[in-house]
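The chain that follows stands alone, in the form predicted alone, written as structure tokens.
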Amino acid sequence: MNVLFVSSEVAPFAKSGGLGDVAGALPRQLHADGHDVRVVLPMYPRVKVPGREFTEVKTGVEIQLGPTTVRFSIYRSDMPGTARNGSGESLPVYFIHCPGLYDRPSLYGQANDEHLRFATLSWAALKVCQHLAFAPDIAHVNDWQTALIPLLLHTRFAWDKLFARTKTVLTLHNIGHQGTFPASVLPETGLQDSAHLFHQDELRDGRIGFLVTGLLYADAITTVSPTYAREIQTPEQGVRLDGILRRRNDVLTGILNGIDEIEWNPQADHHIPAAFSSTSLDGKELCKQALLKSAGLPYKRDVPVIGLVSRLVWQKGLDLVVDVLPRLLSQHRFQMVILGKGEHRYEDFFRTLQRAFPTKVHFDSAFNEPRAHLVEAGADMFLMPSRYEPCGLNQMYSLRYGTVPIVHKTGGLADTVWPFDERSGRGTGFVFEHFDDAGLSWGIKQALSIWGSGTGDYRARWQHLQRNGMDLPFGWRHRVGRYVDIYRHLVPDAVMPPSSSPVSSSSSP
């Protein structure tokens, strides 16, 4: 199939979170399976790193968005590490070079032209197709930043036969980010003559929503876990869009994200000091020693280490941590290594916690990828008490590295971590259902109890629990088939590659 994949961030070129990871990995897997994929994103300053080569494809492209004339150029690079079926042809990635809109320190901001930045991205992605004479079977768009594309195809680009068979898939990575702006910016979307097709209640209230518009016109809607697909259809977690999602329930599918099994592989991870696997866990203990040494904490084999790698924001459930951790650290034998940056109140809390428990707690706010790998490899447990979590990736990294997750039962956490049962030996972690102090305390205490109940030097029960998670199939090759099924349903006469990646089972171990 011909797939146009548009995102505001794509790893490894530009990334602020899980969207970037998915937007890098999913097209790569589609490409590996033989589909013709073209990826489009803005050319931010961070994209232009030394050693990365770009080819100018077209310069001086001009679009008129209401009173604003936007000029941009199109550049191409290749997705690292990709080749089609051994032919050596890499996955092409196209960049929209428009310094006035994208040359900024952050990918996103609060500037008064944020609507224009991403309306331009939507228009420009379709202009890329026109320049390349690339007729997409599927235009796969992501979150509010590219959600105008379905309506653009229905209206301003409907004349072009290049898009005559194009169907659209909109993936929701986090419904809390909706791209809502004053209705006065409508002309700068380039869709002022289609005002009657926007959500009329919103317009009457003086606003337009990019994400709402995409939800109204996309041919299929996906989100990043089955549980999250159900949650966002409720008033509690739908963030005012639950009504639209319930009405479009017939085209809404929850597909669990995958992880990059090359980047996150404890048997071949160049960021960690020792390799290990589910059949040979000795290297994990060496990683624990290295993690504690780097953190300036004493190493004791029988004292568990809980890792936490996160953006330090309200969504991640850190209010519970503030209330619970000081008490538990005073009462129990465990250590913590925390890596993250975000709101000052949470950073200040973890610094205070480190001062109060200098031999038990280390906090590092200077986030970097190698450090995150070491925490995943060296910790015994991993804490994710998220208030809500559309999918989550760190719990899957943890499972792959034998680092047992402690999670709140929500979204993708509920779909990937199953409660450990001592009697049957089934399950992969510790799951607390109630988002309150008692729930989090219970989850951590359960983990510490199972850890402490091991007999002998090798803790057979704990290692059994580790292996349950390490042997699960979490790679994108196990997920991509669900997307291809949706593509095939939308464009049933498309010529499919001779083989596609398998779809994994969702049953628990």
Ligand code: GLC
Given for the second form:
Amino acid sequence: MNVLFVSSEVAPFAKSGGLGDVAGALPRQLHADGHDVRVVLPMYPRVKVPGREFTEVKTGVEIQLGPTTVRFSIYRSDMPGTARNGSGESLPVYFIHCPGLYDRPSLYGQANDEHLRFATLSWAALKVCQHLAFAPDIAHVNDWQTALIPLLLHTRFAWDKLFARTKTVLTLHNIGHQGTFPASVLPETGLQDSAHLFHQDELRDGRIGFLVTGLLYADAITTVSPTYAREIQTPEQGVRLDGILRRRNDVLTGILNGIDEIEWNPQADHHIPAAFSSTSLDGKELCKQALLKSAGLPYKRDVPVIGLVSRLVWQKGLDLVVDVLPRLLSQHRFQMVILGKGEHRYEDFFRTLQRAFPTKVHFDSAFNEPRAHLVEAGADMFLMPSRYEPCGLNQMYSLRYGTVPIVHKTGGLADTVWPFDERSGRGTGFVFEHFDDAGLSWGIKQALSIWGSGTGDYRARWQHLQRNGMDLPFGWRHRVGRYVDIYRHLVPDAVMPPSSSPVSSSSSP
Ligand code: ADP
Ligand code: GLC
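Now that you have shown the form predicted alone, what about the form predicted together with this ligand?
Below: every chain and molecule of the assembly, starting with the one above.
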């Protein structure tokens, strides 16, 4: 099938979180299965790393967004490591080069022109198709930044036969971000003639929402775990979109994210000092030593290390961590290695914690991908107490690296981590149900007690728990079939490639 895949971030070119991971790996898997995929994202400065080659495809493209004329060029590069599909061709990635909009130190939120930046991306993705004469069967768009595309196809691009059979899929990675702006910016979406097609209650209240517009016009809506798909239809977790999500429930599906099994593979990870697997865990101990050494913390084989790698934001449940960790650290034997960037209040907290427990806590205020791999490999446990979590990738990386997750039972965490049951020996992690201090304390203490409660070789029980999670089928090749099913349902007469990945049997690990 011809798939246009548009995202505000795509790993390895630009990533601030899991959206980047997914928007890199899912198109890669579709391409590997023989679909004709074109990926489009902005040309942020960080995209241009030495050694990466770009070809200018077209220059001087102009679009008129209300009073604003936006000019951009289109560049092309290859998705690394993708020349392996049947045709031997790489997956083409197209970049929208518009320095006035995208030359910023961060991917998001530097000025008051987010609506213009991502309306431009949405228009530009369709312009890329026109320039390439690429007729997408599916336009797969992600989160609010690209959610205007369905309406653009119904209106400003409806004249173009290239899109006559194009159906749209909108994937919700996080409905906490909705791209809501004052109604006064509507002309700068280039949809000024279509005001009547925006959500009328919002318009009356003086707002427009990119995400809500996508929810109105996408042919299919997916989100990144079955539990989150249910949660967002409730008033408690729908962030005011629950009504429209319930109305569109017939086209809403929860599909668990996969992980990139090449990038996250403890048997062949060039970011870690020793390889390991479920059948040979010795290398993991070397990774733990290396992690503690790099953190300047003392190593003791029997003291567990809890890792945390996260955007430091409200969503991630860090308020509980702030409440609970100082006491637990003073009462129990464990160490913590934290890697994250985000809100000052959390960064300040972790700095203070490190000062209070200099032999137990290390905090890196950084976004550092190699180090994220080392934390996943070297820690014994991984903490993810998210308030809500549409899917979450780190808990799956952790499971694969034998790093037992401690998670709040929400969204994708509930779908990927099964509570460990001491008696039966089944389960993959520690799952607390109530999002409060007692819940988190309980989760951490459970983990510490299982760690410490083995008799004889105290590791035996722990290793059993580690192994339960390490070989689960979390790769995209097990998941991609669910998306292809949706594509196929929308465009039943599309030509399918001769061999596709097996359709995943279920969303549970
Ligand atoms: P979210 O997308 O909400 O941030 P996910 O668990 O889906 O949560 O994905 C987070 C991704 O971002 C993972 O690949 C994780 O390793 C990465 N990440 C988050 N913070 C950092 C950091 N400080 N350094 C390196 N990688 C990070
Ligand atoms: C969002 C969510 C996260 C999810 C990621 C990729 O950033 O917060 O839970 O894993 O998108 O879908």
